[in-house]
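Read the single chain below, which is given as structure tokens and is the form predicted on its own.
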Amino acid sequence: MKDAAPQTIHLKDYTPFGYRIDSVELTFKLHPTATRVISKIAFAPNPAASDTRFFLHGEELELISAAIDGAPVTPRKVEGGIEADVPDAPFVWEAEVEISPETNTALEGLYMSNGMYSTQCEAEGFRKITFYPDRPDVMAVFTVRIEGDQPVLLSNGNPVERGDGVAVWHDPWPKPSYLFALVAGELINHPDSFTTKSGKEVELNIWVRPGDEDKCAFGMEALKKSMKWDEDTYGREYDLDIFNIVAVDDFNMGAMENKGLNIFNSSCVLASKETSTDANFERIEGIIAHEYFHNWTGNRITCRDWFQLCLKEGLTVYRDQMFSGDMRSHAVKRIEEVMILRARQFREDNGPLAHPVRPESFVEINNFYTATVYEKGAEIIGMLRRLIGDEAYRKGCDLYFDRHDGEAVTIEDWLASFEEVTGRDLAQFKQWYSQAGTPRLKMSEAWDDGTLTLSFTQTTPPTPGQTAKNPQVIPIAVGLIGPNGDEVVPTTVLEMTEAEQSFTFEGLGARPVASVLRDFSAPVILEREIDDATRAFLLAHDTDPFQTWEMGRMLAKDTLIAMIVRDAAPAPAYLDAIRAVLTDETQDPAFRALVFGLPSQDDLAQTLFDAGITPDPQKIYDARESLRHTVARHLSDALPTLFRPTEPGTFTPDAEGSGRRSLSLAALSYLALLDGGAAATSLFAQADNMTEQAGALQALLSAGLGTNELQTFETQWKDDRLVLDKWFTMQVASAAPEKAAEVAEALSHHPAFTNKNPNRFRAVFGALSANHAGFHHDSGRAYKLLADQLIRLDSLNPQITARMSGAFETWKRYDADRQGMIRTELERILATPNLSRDTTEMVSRILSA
């Protein structure tokens, strides 16, 4: 049946729940069709609410029972939920429930993934598990009773009885109904344990299907560094007895925090050298992070309401940014951080689906777990600590923790704890959180015997809801570099507050170059004006990783611009630059492999737009395979000592190993080009790793070759379904444009795709909508055939099928065709009979740019 009318939800109408709960008890008797859910809930008038309906949410539930204070009631069911008159005073609620987790495709509450129960229940997934104030903000102590004939019954807390077919679980933390997880299934165990800096001894289980038992030492080593580095750098002690994670391979996320029971998506835990790449081994160290570090931030203080999702999620990214550089590089870390900030959250910022970090409103807060949200929201952590400095960041975290532990909090709160630290007003600060869209920052230079004098103007684009900006805080990192390549100036902090503001660098004795924007102090566009001969001078002096991979990357990018524009030839300039850092064997291989990689065609495309330029997909994508086979030659004497495989049997998932193997597969990307794919054939036979097997077949597709190579690998991997999507994904993504589509389509009708698997549709239909050229191929069959199958989703998943709608978020960039052929296509989505209420605002909202 189709959802009512979207209703939208302000943060101006907040109110508090008009009950607190004291405990929550509840018993889980699983059947897969007819699992029953008995609750039993102690409720009591809360006296800061005014609002006294007693409301609990409830969707698709089967109410089979229910009583106040032991009388048996018959609530009302009303829009979302049921209610029911009850005492002014404590009392009693209890509610038997019946809920059908096979049929569950949405895979929200409980569901089964392959014969395993499994629940996920953020954002507002609880209330398809039973009866419940299901918001974060009410905050109550859980036991669980699970009865069930599965050998492994799992939920939150510590264990208090386990018997055969019976567990009953504890967690002592008062927690929303967001972070409830449970687990039931046949599962094996990886232990281990931790002992925390107060010498309490934690066991630690990570819980997998049988076979996948040899790809957990990885993921678990990741958590041991987690929980030390969190003691080690923000006080933060692990609180429970037991810390369990368990592998699903249905889920619509990466991973869930749920309070002592983490639910992760098998693509993000399970690793070993023979099937997951150096890429795969590096985001699994970083989810498993990002979900410990939520122990703090995010489940024992969590957000009072959903606008303050940046809260616990922008913090928590940052923390595991920041947990990844010190395992890994920071400039490397850093580097790729911004690579993923302007290829989304930019992206997102400037188009119809822009919305503040912290919203003002939402029709389905699923469609807002979005890069502004997550990367956007950790940059404004990064810049508090950058404003403020290590030390008084560090107290107000503690202040923050010590004050608010046990609460469901705001960002004002969060802001609070700085300000009493600082004694600084961070109201202008604030403005990040809710002021939409990427600043621009134009500068300019003069220079005045010995004084430099930098002058910046802030302006900020108007966004769907918001059309006048005002000028942000904004933290510029900047150096001096004299002619000699020197640095005269190090490190120095700007803070722009207005809309114009000059800085001045007096007593100087040459005129330098300045290094603007170090580190990336700031999720801003800055526009200076800069020519090449200037570009590459940084590129060869600047001290700051950064900045030496910018001004490589906008040699490249302006590069590219000229051979799409005006059928330029590769800028020499350019070529040379490249030449001389890839062959610097005193740099970080990282690094090199980074400097390696061109602009992305979505990221041309966006500049060509800025510039007032209509992209053509097909024009940038053959500028861009013109520039790799002429980078290719003007390297061809360099690329095979560049290229240097693992030696066999010494395969490690370090930082060390990893730079290496990315520079190698880097160069063999392009060598590939040259010697018709004989040294990648080679590594593909010889390989004992996935990293170089994959990065072999990777260069064999885009060289045009490898067709021999596919086949092998799906043969040996076809019982690998983590490998198997890969196998799926290069396909598409390495497609030629006229052919993605056909592909894609193709792949959608093999035996071992599914739509009901997020990991296998996002193999496919993510890896088309990334193939730009592909996507936007001017048949318009990709559009269509993505609608296709969005429509078909829709029913079963409605939270990927609204996300992989993003995928026509740019439709506005391009020529009048494209455009009418992709509002045809988005139309035809929105007339949808049933269209889920995910899907619904997506669309709509992408429609209205």
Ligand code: PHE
The other form holds:
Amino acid sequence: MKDAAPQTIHLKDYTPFGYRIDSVELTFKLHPTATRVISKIAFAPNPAASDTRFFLHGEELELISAAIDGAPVTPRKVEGGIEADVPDAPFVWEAEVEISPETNTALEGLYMSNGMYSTQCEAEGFRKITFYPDRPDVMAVFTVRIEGDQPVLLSNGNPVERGDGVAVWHDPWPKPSYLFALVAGELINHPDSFTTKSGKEVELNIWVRPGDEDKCAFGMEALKKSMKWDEDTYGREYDLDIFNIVAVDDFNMGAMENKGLNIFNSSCVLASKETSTDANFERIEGIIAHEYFHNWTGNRITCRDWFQLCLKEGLTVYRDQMFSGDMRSHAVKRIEEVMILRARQFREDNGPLAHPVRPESFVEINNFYTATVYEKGAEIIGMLRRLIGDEAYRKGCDLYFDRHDGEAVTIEDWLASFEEVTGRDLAQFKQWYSQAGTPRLKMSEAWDDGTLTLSFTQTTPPTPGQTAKNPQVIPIAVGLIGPNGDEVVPTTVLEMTEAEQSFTFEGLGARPVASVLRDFSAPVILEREIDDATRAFLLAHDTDPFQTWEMGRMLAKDTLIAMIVRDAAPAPAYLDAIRAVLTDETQDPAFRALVFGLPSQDDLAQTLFDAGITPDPQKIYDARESLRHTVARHLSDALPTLFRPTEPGTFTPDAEGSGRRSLSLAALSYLALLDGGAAATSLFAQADNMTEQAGALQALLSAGLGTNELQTFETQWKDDRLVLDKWFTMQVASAAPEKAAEVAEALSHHPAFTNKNPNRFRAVFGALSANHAGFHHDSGRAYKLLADQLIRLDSLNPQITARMSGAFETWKRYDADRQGMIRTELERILATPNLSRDTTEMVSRILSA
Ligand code: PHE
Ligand code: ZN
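Switching conditions: you have the form predicted on its own, so give me the form predicted together with phenylalanine (PHE).
Everything in the complex follows now, all chains and molecules, and the chain you saw is the first one.
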């Protein structure tokens, strides 16, 4: 199947499947290298379809037998599956196939991880389990029988039978095949229960490998909070008797929302204060919520085809973001979201991999689980809500759930619900789904006798395959602050729809300062002439925390750019501003820590490139290091008071504790530049939690210290895979530019390194590509090392290989030498015999820049 030239699938070619499915019965006879899967599927002609071809997807399956209505048949083998002649009336398809979970290193379909069976079917993995119409618009009720000697045998839905070596599960809710799941192994559960708002008791379990049972409590709390939140906020109740979560060590993504049986990368569910950082806790809470929320946004209502992926992902990310904001702090959460959006999605939108939130074509759908589909997809929902208001948003959601329950639908169906409840025409708004690229929003101001005019122009640069761009609907949240620092006009949402548009505020006494794009009300790049004094004024007086942070960030960025381009000294305005924020005890420590953070090297490289300057990674690194030293010296008197270790025994993984630690550890990393590592060394020795243990080690490493602590850490944690991942990452992340490739290469020969575990591979090579100056070191050594590793990984795990090739997506920013070196590596990857469809598509797209 991989020999044929990869086919491009187009959104416009969608046609419904010729048959509907009334029921699916599956029997699994588990065996590591010879699992038998027996299927019995009741099909009936689909009156809504014109194409009656009976085609079933199937990949890497050995067909043992097939029958239609009990009579043996020999299906025709075709590209990607099989075809058969079937009656023009309801019929029963039966097949038996053999598969080999143990040799499945791609981690798609049924595979083994540490002796346990697990599945991953999204997007197109079910076709590696049996012959089936493996497309999301075919929904069916499944009954699954598992035969195996493992003590725990799980599948979707409710348990109907449990005996020695056998379990039967029935899922009453029709679902697409991508939501199928099966788990079998020696697992221990952390049980609990939840009573839904209508009084139904649901059994909850988190299943883990023996030894991990003390790391489930936090995830369980997060699950119960999510269930409650979805009832309170969206009126959505859980719909089965049981909800199972399983932790798996080998997993390509974060987690998967299989109906009633969520499967998690163990890094996204296992938590304890000794082994998890505050960032881990926050992420785990968010991902548990995300997968749970999919039960309605994704499972009960799913996608008609994979082009509609954002229908479930953008919406579900939006929902988990709101949940996390409610659980923690909306202000801090929003700033973190914007940081992620800019670092990943804006970066993607700026390069050869730019694509619309709803792409028009793909070769391999796995390559479209992107920041654009997820994060920009979520921003679109946020904009929709801003434009129509909270009440209409909730009404539209209710209508959507009501109208489409049990269906596989499109973005058009989603938007139609909101058009109906608001009477608005969302045709122009819909362009957010079809137009790639980040809009640039230019603003100018005029003041005339009590009237302030804000004028905007919007342009979106061309992206691959899309040169001409139309004006979008941009909600611009604006507030006005009077000269005395009081807010004279509270947040108002201006609705921009034209390429150029002005908005006036009348009857103002004195000229106010405009606070524009509050709460980051749209995923755009705001270009605004603004001087340091105005920034400092907004930093001090704006009521919008995102804006305050943004002003600090812009000051830091300008300072760094001036240091890089003109060898300027760090700007006193910046140094004074952060001192003021940092020492302001009335402000939330988490927020102060965020203001303390410097822009990333990658961000600076893009900013330089946008200004027409070829970024020099070493220079960027040096300037940032130099600023770190200056800040440390400038704040030397304040740092010791900002560094406040958690009292032993008092750790709590909540927003408050985590905020305090992030400020304290940020201070510590500066302190380490001044005190020879004394404070960090003692914190490392005393900390009773991973946040501070790892934070102290990080502070030492980034000051060029910590050799002994690194060794202590390895010895202490060598048996904990997730903590050991941190050990791998920290070394690569903190390596000096000229050392990064060498460090990563040495670690790839460490006995605990393996490229079969995606977390471990990412721990080393994800960290290498994130070490900007190290990855782009002018020796080209890191480029070559990553290419070597990707070539080796491709035959094992195409999905991870393709994803990680994105490290090269920014190559056109750099000088001719670097571009030449990267091109050589990309071409070398592309020339690899039998390169996967996934990697071929990604590398070709990157090269086509
Ligand atoms: N649907 C999963 C999520 O967003 C992501 C995923 C995609 C997991 C593909 C595995 C494979 O929650
Ligand atoms: Zn999701």
